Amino acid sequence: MSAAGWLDCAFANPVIPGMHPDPSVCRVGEDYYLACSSFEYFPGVPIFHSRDLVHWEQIGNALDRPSQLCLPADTPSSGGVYAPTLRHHDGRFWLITTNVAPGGGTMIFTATDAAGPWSEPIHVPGVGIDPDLVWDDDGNCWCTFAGIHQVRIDPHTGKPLEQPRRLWSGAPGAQAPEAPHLYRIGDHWYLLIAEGGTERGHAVSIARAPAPDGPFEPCPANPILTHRGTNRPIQNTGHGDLVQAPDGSWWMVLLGVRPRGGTPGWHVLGRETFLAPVAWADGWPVVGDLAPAMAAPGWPPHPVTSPSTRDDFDAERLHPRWVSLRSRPDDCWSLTDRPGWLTLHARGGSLDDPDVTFVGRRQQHLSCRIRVLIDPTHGSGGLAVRLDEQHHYEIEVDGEEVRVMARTGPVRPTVGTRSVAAGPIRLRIDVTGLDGWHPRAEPDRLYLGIEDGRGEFDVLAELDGRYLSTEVAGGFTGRVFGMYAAAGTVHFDWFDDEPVV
C-alpha cells in the first residue's frame, strides 16, 4: 500500500488491545515484529508479526523457559520484566529487557526466528531499565538506558566498552526521561524518549546529533506527542517507537489507555499498543492522528476488538496468549492427562496466594463474555479476573457450592453462593462497559454466576469495577482472565473470550 493510501485508511485503535505496554517495534523485509512488556506473567516478552502495522498476530514469547526467566514467588506485581526493545541486525533479531525481579538484572537474548527459540541470557551489567540497542556503520554497539544514560557495549558477551555517560534528558524538569530509542536517520542520530511519567502526563520528546553520543539538539516542538491536558479518550500515550515501511512511510507504535467513567476517569485494560502515522517536517517528526477517520477504498475499518477466541484444549501445547503467575511448572498443568481438557493442580489456594495455579489470559475488551466448562469433581477451582494479589474477583466451585468472591485490598468477602449439583459446570463473567458520565460514575461493572445449557445466565454477584483499576490499585499492569485451581485436581473442558459489542 502507498504511503498515501496508509495514511487515508481507517484503522480503529489500538491494534494491539488488552495490556501489551511499552511496544519495540522492528521491520525485516515486508515483516514487521513487535515486543511489548510482560512484568509478573510467564512466559514473558510476547512476540507479534503484522504485514500492515495493523493487524497483529502473537507467534511466541520471547523468554519462554525458566532458565531465560526467573521469577520468585516474592517478586511482586507489576514487578518482573520491563520494556523490551527489539532489533534486527546482521541476520539476527536482538532483543534487550530488564527483569526487576530478586536476581534478575538487564539481558539480551537472539534468535533467527522471531517466533523462537530465543538464546539463554547474556547479562549486561550497569545497565538500567528500558535499555535500547543501536549499531553504528564501525560495528559499535550503543545502549541507552532509562536516566538517559548510554554506553558502547559487546552485544555478544554484554561486556561495558566504557563507563556510562549522561545523554540529553528531556525537557529541563520533566519526571521520568525513560523509554530511549536512538535512530540513524539521514545525516542525524534521532534521541526518541519518554517524559512525565506513566500517567497522564506521559509524552514522547524527540532530540537529534551528528554522532550516536550526541551533541543532543531537542526539537523546539517538543514533545511531539501528549495527551495530557486533553479530552481525548487515549491518555497516557508515551514509550513510543518509530518504523519505516517499505514504501518510505513512517510510523510511531506507543503505548496509551483508554480511561472511562467518572473522575478521575479508570483504565482497567492496562496500557495498550496503537499506532500513529508519522511525517517528517524541517528535519522532525511530526506524529499525526491516533485514530484516522477516513477509509480508502478496499481497506476494511480494523475493529477495536479482537474476534471471539474459544480454546477446547485440543491442541498439542498451550497457545501463547496464555500466561500463568511467575512460572509454569510442569507439575501443576497438563493438555495430556485429560486429553482434550486443560488439568490444573493446585499450589496456592487462592488468588492472594502469588504461587497460586492460574492459567490465563488478557482481557481485551472493554465489554465481554467470558465463560468456561469445569469439572471440580476432584478438587475445587474456578475463573477469576486478576489485577494483582489484593485486587480480583472470581467465581469458585467446591464440592457442591459455588461461591463470588471479591477481593478489594485487605477485604476479601464471599459475596454470593449458589448450591448446585455435583460434577461440571459452566462458569460465566459478564463485563459490561458504560459510557455515561457521571463524577462518581463506575468504568465497568461485573457479572458472576453460573450459565445452563441453554446459555441462561444465573448472576450472582454484580461487582463495581473501578476496584480491579490502576488508579485504585496501583501498579503497570491490567486484568487478566484466568482458570486457577484451589485444592486438588480441576479440569477445564474449553474457555470462551467473547466481545460484546
Contents of the next structure:
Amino acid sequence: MSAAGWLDCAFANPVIPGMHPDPSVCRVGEDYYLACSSFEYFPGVPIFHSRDLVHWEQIGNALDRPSQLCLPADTPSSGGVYAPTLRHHDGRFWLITTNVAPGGGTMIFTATDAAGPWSEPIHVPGVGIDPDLVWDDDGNCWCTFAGIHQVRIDPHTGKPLEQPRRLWSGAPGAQAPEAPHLYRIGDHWYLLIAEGGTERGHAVSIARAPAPDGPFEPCPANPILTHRGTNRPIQNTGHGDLVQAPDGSWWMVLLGVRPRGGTPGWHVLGRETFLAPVAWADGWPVVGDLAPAMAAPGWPPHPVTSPSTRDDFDAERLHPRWVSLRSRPDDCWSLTDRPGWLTLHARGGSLDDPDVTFVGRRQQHLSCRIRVLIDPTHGSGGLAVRLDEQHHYEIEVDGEEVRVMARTGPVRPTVGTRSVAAGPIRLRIDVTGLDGWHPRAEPDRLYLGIEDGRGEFDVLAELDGRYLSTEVAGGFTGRVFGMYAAAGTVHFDWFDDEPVV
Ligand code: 6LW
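Next, report the structure of the form predicted in complex with ligand 6LW; the form predicted on its own has already been given.
Starting with the chain above, the whole complex follows.
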C-alpha cells in the first residue's frame, strides 16, 4: 500500500489489537517484521510478520527460552520486558530490549530468521530502557535510550565504547522523553522520540542533525503526533517507529489505547499497535490520520485482524500467542500427557500468586466470547480474565462446585456458585463493550458462567469491566484470558476466542 493510495483503501486501526505496545518495525525486501513489549509474560517479545503493514501474523517470540528471559517470582506485574527495537543489518535481525526485573538489564539478541531461533543475550551494561540501535556508514553502532541518552557500543560484545551522553530531550519541561529511534534519511539523522508520558499526554516529536550524535534541531511543528485534549476514540498515541515501503511511501507504527465509558475513560485491552501514513514537507515528517475508520459507520474502529480462533491443542507445539506468567516450567504443562488436550499441573494456588500455572492469550476484541472445555477430575482450575495479581475475575471448577471469584484490589469475594455433575464442563466468559455515555458509565460488562452442550449460557455473575482496566489497576498491561490450574491436574480440550461484532 502507498501513502498516496491510503485514502482510497482506508484500513481499520488498530492493526495489532490487544496488549501489543511499544511497536518497533523493520522491512527486509517485501517483508515487514514487528516486535512489542511483553512485561511479566513468558515467552517474551512477540514477533509479527506482514506484507502490507495492515495484516500481521505472529510468527514467534524472540525470548522463548529461560536462558534468554529470566523473570523471577518477585517480578511485579508491568515489570519484565520493555520496549524493544527491531532492525535488520548486515544480513541479520538485531533486537535490543530491557528486562527491568532483578538481574535483567538491557540485552541484544540476533537471528537470521525473525521467527527464530534467536541468540543468547548479549548484555549491554549502562544502557537504560527503550534502547535503539543504528549503524552509520563507517560501521559505528549507536545505541540511544530513554532520557534521551546515547552511547557508541560494540554490538557483538555489548561493550560501551564511550561514556553515555545526553542527546536531545524534546520539549523543555515535558515529562518522560523516551522511546528514541534514530534514522539516517537523506542528508539528515532524524531522532524520533515519545514525550509527555504514556498516558493521555503522550506525543511523538522529532529532531534532526547532520550526524548521529547531533547537534539536534527540533522540528518546528513538534509534536508531530498527539491526540491529547481531543475527543478522538484513540488516545495516548505515542512511541512511534518509522518504516519506508518498497514504493517509497513512509509509515509510522505506534501505540494507542481505546478508552470507553464515562470519565476518565477506561481502556481494558492495554496499549495496542496502530498504523499511520507519513508524508514529508520541508524535510520533516507529517503524520496522517490514524483513525480512518472513524469516518465509517460502526465506531469504534474494528481491527481487520479479528479471526475467530479455536485452539484444539492437537498440534505438537503451542501457538506463539500463548503466554504464561513469568515462566513456563516444563513440568507444569504438557500437550502429550493427554494427547489432544492441554494439561496443566498446579504450582501456585491462585491468580493472586505470581507463579500460578497459567496459559493465556491477550484480549483482542472489545466484545468477545471466550469458552473452554475443562476436565477437572484430578484437580481444580478454570478460566480467568486478568489484569494483574490484584485485578482478575475467574470461573473455577472444583469437584462438583463451580464458583466465580472477582479480585479487585484487596477484596476477593465469591460472587456466584453452582453445583454441577462431576466431569468435563464448559466454562464461558462473555465481554460486551458498551457504547452508552454518562459520567460514570462502565467501559464494558463481563458475564461469567457455564454452558451446556446446546450452547445455553448459565450466567453465574455479571461484572463491571472497569475494575479490569489500566485506569483502575495501573501499569502498562492489558487484559489476558487464561486457563489455569489451582490444585492437582486439569486438562483443557479446546479454547475458543470469538469476536462479537
Ligand atoms: C516503555 C516506555 C513506554 O518503556 O512505556 O509508552 C514503557 N512508552 O517507552 C513500557 O511499555
